Amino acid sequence: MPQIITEQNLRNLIDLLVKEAKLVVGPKLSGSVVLYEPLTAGSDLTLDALPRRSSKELFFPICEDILSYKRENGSMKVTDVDRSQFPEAVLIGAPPCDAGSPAILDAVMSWDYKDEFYLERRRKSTIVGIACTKGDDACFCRAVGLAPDAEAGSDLFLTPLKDGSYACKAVTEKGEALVAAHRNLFAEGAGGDPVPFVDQGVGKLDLVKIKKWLEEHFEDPLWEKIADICVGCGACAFICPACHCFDINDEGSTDDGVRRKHWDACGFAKFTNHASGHNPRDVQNKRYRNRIMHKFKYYDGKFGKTLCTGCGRCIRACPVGIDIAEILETINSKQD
């Protein structure tokens, strides 16, 4: 039976989850921008805009300790991080471009080496997705196989209705459990008319054709034409829901310190710099080529998934105006 939740009860749900000692994360006004941040009350939630950064930080933090070390009595003591202390979490208010990204990242995080830091957070998290009615001309989720009402990745999916309430659909057992535990906040019924979605400027792309072109054009004048202006700032990678490069460093002294995992980006000049000094991606257009290849060829070839959700954040944030959707349209239009 379809379920309905009012906006006030959605906020009441957040209040209850906080009281239950859950880590509740959702869009929140932080200064002048909306970010995914811990919510301390239902009144913190804002659904008026797409958050500046993606929600991947809940599962894949910008920086985290993975062990500590200390020299004691002439020997080195290594202590692992206690992952059992990771809190039960609820991500609420994530549009399809964010709710769908963990399911994409699951493939690489559980591949030949299982990243138990990421996977433990995934196991302990419930995602409440919401249909997107706030898109703009940078959005292109339809072009990469998603949609403003795509349920993929959500455990519970909300559809905004014109009367201000939300139609609810439990997509997974986690979603069913969330509703069952707070049954009094939900009412049975189909609800009224949904809020219309915003039209997107980019039509559906032929991702198979794009992949084939990439396979045959590792060397092509297009890369210099589109990417020589890239300044290698890494903004596109850091705000992307699907980029997942990281580095590992020991910080401290030879006697006491921590080993940390932190975000990295393939657009950085030193990302592929060898100890010998050789860098196979020695100029910026080669680095940007790798970004496109990874998202639309390599990852698909390895895992059968596109490493892009069409959120448009990289387009909005790029300081020199590189538009990945425009680049994909250019490739999509090529005949050879």
Second form
Amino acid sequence: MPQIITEQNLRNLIDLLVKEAKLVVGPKLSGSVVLYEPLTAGSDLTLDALPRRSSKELFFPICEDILSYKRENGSMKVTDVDRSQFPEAVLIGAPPCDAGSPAILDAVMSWDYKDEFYLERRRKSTIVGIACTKGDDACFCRAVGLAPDAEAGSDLFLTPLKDGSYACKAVTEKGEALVAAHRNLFAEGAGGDPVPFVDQGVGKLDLVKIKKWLEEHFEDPLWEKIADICVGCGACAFICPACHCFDINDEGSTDDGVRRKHWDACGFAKFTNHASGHNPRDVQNKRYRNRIMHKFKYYDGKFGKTLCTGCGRCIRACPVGIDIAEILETINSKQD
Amino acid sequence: MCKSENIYLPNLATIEAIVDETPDVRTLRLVFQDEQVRENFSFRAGQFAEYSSFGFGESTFCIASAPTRKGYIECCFRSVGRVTESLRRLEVGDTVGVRGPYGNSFPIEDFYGKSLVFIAGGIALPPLRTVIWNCLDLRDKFKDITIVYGARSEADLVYKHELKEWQERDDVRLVKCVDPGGAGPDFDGKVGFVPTVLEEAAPSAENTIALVCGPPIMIKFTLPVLERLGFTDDNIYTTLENRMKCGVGKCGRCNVGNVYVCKDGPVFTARQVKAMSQEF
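Return the form predicted in complex with the partner chain of this protein as a structure block, the form predicted alone having already been given.
Whole complex next, starting from this chain.
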């Protein structure tokens, strides 16, 4: 049965979840920008703009401890992180380009070896996605198989209605459980007219064709033409909902400290530098080529998924104006 | 410690012995501190591990000792960065972390009944040394064993004590060489680049497996020589020495195209390498 929740009850739901000691994360005005941040009350939630950074960091923090070490009585002791202390979390108000990213990252984090840091946070989280009515020219979710109303990745999916309320659809058991636990905030019914989506600059692209072109054009003048201007700042990777490269380093002394996993980026010059000094991706266009190849060919080849949600953040943030959607369109339009 | 769950948690090992192979290459012999780990740890030749120096982080090296030698493992590394320089500062009795073994391995059982040619350059001998000793410990399972090993200079040859041992054995043919200009007055090997020396040594390709490890430039010039000698791409094995970090197919660092070197490799046949995007 379809459900409706009013905007006030959505905010009341957040209040209740916070009281239940859950970590509630959603778009919040932080200074002059909107970011995904912990909400302390329903009034914190703002759905006026796409948050500057993606919601990926709820599951895959920028930096997290993976162990601690301490020398005691001359012997080194290594202590695991108590992952049972990770909070029960609700991500609320994530548009499909953000709500959809964990569904993509689950594949790499759980194949063969399991990254329990990511997976434990996933198990303990519920995602309340929301149909996107705030898209702009940089958005291209349709190009990568998502859409402003795509439910992929959401446990409960909200569609904004013209009267200010939201149509709700429980997509998973977690979503059903969330509604069931707070049934008095929801009303039965299909609701009125949905708020229209904003047209995107880029429409649906033929990802199979793009992948085939990438397979056949590892060496192509396109890479130098489009990617030599990349400055390797890594901004695109750091705000991307799907990039998952990381490094591991220690912080502390040789006697007492923590080992941390932290984000890294394949656009950085030394990312693949061998100990010998040989660097397989020795110039920037090779590094940018890897970024495109990884998202639209390699990840698909390995896990059957596109490593991009079309959020457009990398386009908005690139200091030299590299437009990944434009590159995809260029490749899509090639005849050979 | 819930070992099974945290894939980044290392086992602790004590440095039991240190050998300086060259002025900047060092071998550490490591013994796991936990008795159960010490007894249960097993690996196959070609696999690698993540070695940590607490306070600095982790570095990736192959396990250089042979799986047939139980009770310890060895790693061999050149000091080039923060972690390796900190590992170098450690002394006998100090603790390091070891995660692994990771990656695939040389299919040694498939080599039974065949001759073997090992071709290594510089500090790329350790990934083959594990196989060499593995095979020498099972000597009667193989026919001829030839080792062609070269370095820039006499001083850069690693495992000098073992080269001597291989040279003196009558069931191994060792061809040792250094680049032109790299030999001292008493050098008892050949002077020349590895591919050239290999071609002169001309090991038979019949029923023979070639195992090649070295800098990309050496491999590039060695493969055509092997082809001229009659080796097929399926009978040539190498390891890709990509930069790695997590070792378990997550961190996105070691990919060559669709291939995760840490999971799908590091051991590949020449046929597999040639099928990859040329980005290594």
